[in-house]
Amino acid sequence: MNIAVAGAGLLGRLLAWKLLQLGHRVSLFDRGSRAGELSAARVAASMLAPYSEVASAERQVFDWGLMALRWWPEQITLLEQQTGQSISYGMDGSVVVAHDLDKSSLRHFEQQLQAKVPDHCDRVERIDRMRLRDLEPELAERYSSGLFLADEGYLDNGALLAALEAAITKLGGKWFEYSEVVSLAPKRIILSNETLAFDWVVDSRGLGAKAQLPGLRGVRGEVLWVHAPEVNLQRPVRLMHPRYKLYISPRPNNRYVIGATEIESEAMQPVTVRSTLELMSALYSVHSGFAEANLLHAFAHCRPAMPDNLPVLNCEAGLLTVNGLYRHGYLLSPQLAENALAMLAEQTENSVTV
């Protein structure tokens, strides 16, 4: 089939890549370039943290997240084989710590997990200083206890998006860069100067679909990228705090993605001074080596979310809508993409049968 994908963010790229492998012709439309500089997928720590997220989310987030932990290594291996590009990732768990004055936040977090996923709490390990020294030696001097979440990980989102672009291009996908989709309909993409016809249209535009998806809103997120030669963390680290939950996600060559902010706002202006100061001061409290880190980037973006903060998947003849990944993009996109492909196949089979 001839399929259009509107919105070349994480979901759009995954679906385009999969559809091309199934033998379909795919055209991608995006208001930015194929580098994805305007995508919310770039402004993410891309942590694969089902336990950390389910504490304040629905059980579905946890179940789909466990699936992602199995799915991503297989797909990354395939992407690397197709493109020759390396994608850094880790599936060795994450560490959760808290300063002595904030231990109540850590206990509350553990209680939330016991309530939300009682059938998986055997994978939540209370750790002392000695165990922490085994996992992350550089944290052991500052923290005497914490939690180890064995079934968590991370991936390098920048490398992943670049590899998906390369794979899509290699498989014959057609890119329509800087193409603002004014509107769309079943089997139709409407641009400012023309209307194009397809067998199917996939709408994965994020906030760009707000006019056509009632209830869709933006939730602002801010992240910092730092280079810290004096810091050597192998796993994602979360710092529990009464006001915010700082996360640190490692990247190759002593680079780290730092974030914590989640603001009910669709403002797209740069990261604020207040957020930067709060993130940096909290970062230094985790590891003194961050004092000598270089600030590489400060990114802000709005992530698309529905009222229940769960993704939406709708299908009608000729139009498939996938959206609303909220802050769980890399955690939920594998299951959502597979569900979308299955729904598309079913609809196509039914139409052929009829």
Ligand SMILES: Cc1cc2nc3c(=O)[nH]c(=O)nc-3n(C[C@H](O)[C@H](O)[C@H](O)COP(=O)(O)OP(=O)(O)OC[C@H]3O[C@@H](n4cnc5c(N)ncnc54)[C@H](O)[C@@H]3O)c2cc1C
Given for the second form:
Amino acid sequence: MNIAVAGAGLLGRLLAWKLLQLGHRVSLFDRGSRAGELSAARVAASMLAPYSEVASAERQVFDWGLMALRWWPEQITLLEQQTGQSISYGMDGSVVVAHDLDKSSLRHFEQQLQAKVPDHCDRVERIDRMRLRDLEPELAERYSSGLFLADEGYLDNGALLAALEAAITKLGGKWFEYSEVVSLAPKRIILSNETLAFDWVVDSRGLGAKAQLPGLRGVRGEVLWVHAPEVNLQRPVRLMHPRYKLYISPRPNNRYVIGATEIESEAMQPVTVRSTLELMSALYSVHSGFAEANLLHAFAHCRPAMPDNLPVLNCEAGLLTVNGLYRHGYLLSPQLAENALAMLAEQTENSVTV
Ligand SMILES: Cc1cc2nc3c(=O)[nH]c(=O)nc-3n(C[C@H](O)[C@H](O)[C@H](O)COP(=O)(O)OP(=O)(O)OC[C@H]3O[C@@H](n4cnc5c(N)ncnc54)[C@H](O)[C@@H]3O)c2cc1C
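Same protein, different condition: the form predicted alone was shown, now please give the form predicted together with the named molecule.
Entire complex below, previous chain first.
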């Protein structure tokens, strides 16, 4: 089939890549460049944290998240083989800490996990200073206890998006950069100066689909990227704090993504001074080595979210809509993409039978 993908962020790229592997012809339209600079996917910290997230989310987020932890390593290997590009990721768990005064936040978090995923609590380990020293030696001076979530991970989103771009190009996908999709309909993409016909259209525009997807809203998030030569963390670290929830997601060469604010606003303005101060003070309180870090970037974007903060998948003849990944894009996109492909296959089989 001849398929158009409107929006080449995370979902658009994943689906385009999979559809090309299935033998379809794919055209991708994005209002930005193929580097993905206008996507939430590019800004994300790309933590794979089903345990941490389920504390304030539905069980579905956890179950789909566990699937993602198996799916990404396989797919990353495949992408690396196809493109020769390497994508760093870690699946060695994450560490959760709290300052002594905030220990009740940590206890509450543990209780939430016990209530939400009682069947997986054997993977939530209480750790003391000795164990922390094994896992993250540089944190052991400052923290005497914490939690180890053995099944969590992260991936390098910049490298992943670049490799997907290369794989899509190699498999014959056609990129239409700087192409604003003004509107779309089953089998139709409407640009400012022409309407194009396809067998199917995939709407994966994230927040850009707001006019056509009732209930979709943006939830602003801000992240900082730092280079910290004096800090050596192997895995994601989360700080429990009554006001400033902070996570640190490692990248190669002592770079870290620090996140993230969560504000009920669709403002796309640059990161505010207030958020920078909050993130940075919390960061410095985790590890004093961050004092000498260089601030590389400060990014803001909006997470595309439905009223229940769960993903949406609609399929009508000629139009597949995927959206609402909220703060769980990397965690939920594997299952959502697989479900979307299955639904598309079922619809096209039915239409052939009819
Ligand atoms: C600060 C922050 C931190 C995050 N951290 C994490 C995390 O740690 N873990 C995790 O799993 N998720 C995280 N997320 C969430 C994740 O980034 C999103 O859920 C995910 O990117 C959504 O994917 P998407 O493909 O639906 O949308 P996007 O990635 O936003 O892609 C949409 C694409 O559509 C294009 N587009 C929009 N409108 C149009 C139009 N009219 N015409 C043409 N193109 C258009 C855009 O340019 C963009 O490229 C985070 C998000 C933010 C903002």
